[in-house]
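This document opens with one chain alone, in structure tokens, the form predicted on its own.
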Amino acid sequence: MSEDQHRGGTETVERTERKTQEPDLYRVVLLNDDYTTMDFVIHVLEEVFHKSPAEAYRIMMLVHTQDRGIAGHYPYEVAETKVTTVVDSARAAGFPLQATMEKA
């Protein structure tokens, strides 16, 4: 007999379980003004945010009706990097467009 079984199957074995926590999400968010053209952001939102063209005109419209619009939620270094690509693109291109990114 083994030394298991002159133990009478007494013994415990302990499961661990890894939780991985999701990271916290950013939105990127554009911003009005009154120079960058409805084309340019809508060629931002299909370049840098892979929106759609029929999506990249919703949040187009809402940028120029109510001041801003949500291109975005990610975890912080990606949309950190996204709002630096769009304020790179907009003053390469000429335009004053603005991105910022808040807690989701």
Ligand code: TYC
Second form
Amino acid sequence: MSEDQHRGGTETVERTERKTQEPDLYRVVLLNDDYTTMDFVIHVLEEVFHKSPAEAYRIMMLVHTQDRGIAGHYPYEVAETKVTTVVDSARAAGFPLQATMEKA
Ligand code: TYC
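Write the structure block of the form predicted in complex with the ligand for the protein whose form predicted on its own appears above.
Full assembly next; the chain just shown is listed first.
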């Protein structure tokens, strides 16, 4: 028995936090437009967001019919880089495709 317990004192128990903190996540959202081709959006979803062809088609059609759709959830800087990659590659291909990020 410790000195504190023996004398009826209080004891502070310190424990090192073992769980690693999960980072805040951000949704990367693709927006619909009338000019970007469906094939280009599918290509972006496969190459930038690593979606399967079936999942890429599903998300593209969701954006096409609902005006927006989530491409994925990422930590802040990853989401930022993906938005830049999408917009830059769309511009390079001559498309107005837009992507944004928002806190999940
Ligand atoms: N609406 C476009 C078309 O009809 C296709 C499209 C889908 C564009 C998703 C952007 O994020 C988008 N060609």
